[in-house]
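Single chain ahead, written as structure tokens, the form predicted alone.
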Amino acid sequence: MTLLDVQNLSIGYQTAEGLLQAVEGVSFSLEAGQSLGLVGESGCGKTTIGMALMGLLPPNGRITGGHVLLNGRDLRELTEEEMRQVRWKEVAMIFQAAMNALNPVQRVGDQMIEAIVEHQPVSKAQARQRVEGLYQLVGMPVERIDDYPHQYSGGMKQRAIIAMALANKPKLIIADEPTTALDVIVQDQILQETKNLQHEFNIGIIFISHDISIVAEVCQTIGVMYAGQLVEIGGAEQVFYDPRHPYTKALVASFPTLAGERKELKPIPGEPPHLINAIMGCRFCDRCPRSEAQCKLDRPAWQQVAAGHHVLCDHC
């Protein structure tokens, strides 16, 4: 069953220079219990998509086109109050900076209890029992429920945010860089716990990261974004081991690996285009080693290079 269907989504930010088209024409779908990774360098629009799905764009941001269907219901058509009922109950988010996602002057457990009572017909005592169960689920000591955020380590804060995202048993979780600033051992623990919870509760997950190797480890499908567009999408093994878009190839080549022969990492020269101005042709052409003169003039078309594997490039 299709849990989430994003169709031709475009998102813009109103700036002093004009409308910055941060996301343009992005489409993907996600089945219940499956995971989709969105990868790309900073500023490509990954987090903007996540915030749009949650209805949490800043005041100067707005969806300028497309549809977002969650269980067949278009989230764009909901009022703010209706969206508030959807948020945390049907779709939740693990925010990028765990240390900033928790209220520093409120006990961590009280923040979770508040989120449960707001969306479920339960007492505070019942909500606290639910929080105790969530702490055990994510490997947190129950006795730490009444601590303040500053009393938690980075890994504990991240586990607390995961517990909060699960508090109302949502069907979709958006995980925005959930392992940033954690050491590699804690990163692995968090990733393993995320996969276990997904399988146990049949949760759909959108995993946002700049690290394609992490996404390949935890996701069934990978979507690669560049300058506000989705440029390649396919199965995790297809995209990671057989990348077709020049940007995806460069992205994979820029990450180190412990397997195989030692290779020199290759940085991607140049910078992404400024998205204030309309771009006629391929957005990657100025940095692409295979670029031709026509690439600057013609919009690239989607090409199917294998079953379930598509690339936004005319030369792949």
Contents of the next structure:
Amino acid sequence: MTLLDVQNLSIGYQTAEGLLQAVEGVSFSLEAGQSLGLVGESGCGKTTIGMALMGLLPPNGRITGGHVLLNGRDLRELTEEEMRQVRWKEVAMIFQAAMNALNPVQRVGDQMIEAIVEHQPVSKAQARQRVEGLYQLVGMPVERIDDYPHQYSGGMKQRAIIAMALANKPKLIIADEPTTALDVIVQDQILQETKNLQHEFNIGIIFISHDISIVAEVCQTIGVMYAGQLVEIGGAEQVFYDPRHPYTKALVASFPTLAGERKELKPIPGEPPHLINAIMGCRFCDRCPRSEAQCKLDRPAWQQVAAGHHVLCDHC
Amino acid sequence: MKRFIIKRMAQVVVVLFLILTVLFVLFRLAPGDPVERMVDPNLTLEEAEHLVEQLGLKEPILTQYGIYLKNFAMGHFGHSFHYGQPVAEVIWEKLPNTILLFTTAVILAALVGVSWGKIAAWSKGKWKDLAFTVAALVTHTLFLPWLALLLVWFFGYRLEWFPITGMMSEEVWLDPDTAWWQKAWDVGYHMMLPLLTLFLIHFGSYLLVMRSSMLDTLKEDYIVTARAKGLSEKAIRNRHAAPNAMLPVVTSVGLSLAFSINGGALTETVFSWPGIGRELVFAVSHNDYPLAQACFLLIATVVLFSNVVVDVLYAYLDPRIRY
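The form predicted together with its partner chain is what I want next, because the block you gave corresponds to the form predicted alone; please supply it.
Entire complex below, previous chain first.
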């Protein structure tokens, strides 16, 4: 059964200059136990999608269209109280800023116990036992449960957040740049562990990152986002080794590879469009090496380039 | 932590010594004859001579300084001219009254300021926020003696709800049949107006500090985490936001307590509350030098110790702070 089905999702932020359409017409689905990566540069709307899935958009943000079906239930139709019960029990989140995601004046263990007793009919002592189990699961010494966040290293904080995300055995975890603040070695360990835990507990993961090489390593499916739209989606190998959309090609070319030949990294010239203005044609056309006059005027359509590999471009 | 407290105590002793020295110099630099100031002018010549001898005022200045330090170290603060009692006795008699009034006022103001500041920040931009903020700004900027007189006029004179002077009624305290709770009630009844004055002046600043600190805290990532965990709004506010936002209020409360003696002087004077602040004003205006000197020293001591208490409390509230 499909775990998460996002249909034609649009999200806008009310700003002083008007409605900023941060996400427009994004559709993807995720089967239970599978992982989907969302990649794109800063401001492309990937974090906004993550927050919207949690029902945690800031006060000036709202979903302007589309549906988010979790196990067949439309999250948009839930009341605030029903949504509160969904959070962390069915959908948990691993945060972008893990360094500051823990409350500095509360013991780490207490913050996890709190997440458990809020959603499960268990006593604090039982919750604590579960937290001890979680610590072992993510490879952290159990005696550190009663430490404060500042006594943890960056990697430990990240592990603690992962352990916390697993606390209620959710079916879906949204991991927003979970390893960005860590050094490469710790990053790799944590990615491996995340992958193992995902298989062990059959969790669906939406992995949000700006780094397409990391996403390709962890996820089965990759969705590439540009200026609030999904522009290419397909299997990880397909998208990473055979990118079709000019933006994805440029994105892959802008990251170094360790094993491949030494070639110059190519930055993408120009800037993404300002999303406050309505855009008629292709959003990438101003930066696209292959753009034609028609690209500016016509709304691009989805093309299937291979089985399960789709591109939002009329010229690929 | 233990080492930190010992270190801070050592600092307090050093600073107190410096303050004693400054006081010694100031009282001798003041125009006129020190003998005239240190010895009660109402005494007979013989008695005065004797006292001058006793106080060591005929010794060279350095010896005088030594005697002065020794007296303070041993707790001899001299005799008050006005009361004819040892200064220490006068102070011990008045100090609890000041503590009772001021601590009660500051604690009440802090409780109300913190909880209302919390609510104001939580409903930022709504009518509750506006009402609390305006109330805080108005009361906080009022001129204390004016407010005190206004309260005396309205509640004491026009409505006749509360007594306007003193701390207790004679008929209650002289009656041997009065139970302790009747006495306590009587003191509380007398305390209402000065308490209200101090409360009104103080709660606004706590409210404003708490509100802005809370607004900063609400932008923190761990608040998003708390929300993502599916906690109720109340739990997010009280368990995650408020304990972090409280920290600056602690400093503010500590400083108010530090300045309780001189800060309470105006209130105590207006309401004839028999406390240290009023005593200080009285001692200065009536040239009761030994009493004034001891009051100044007491102020310095209270300020220094409040700072130590705030530091220790901070480490207790914020685990990131370790000494």
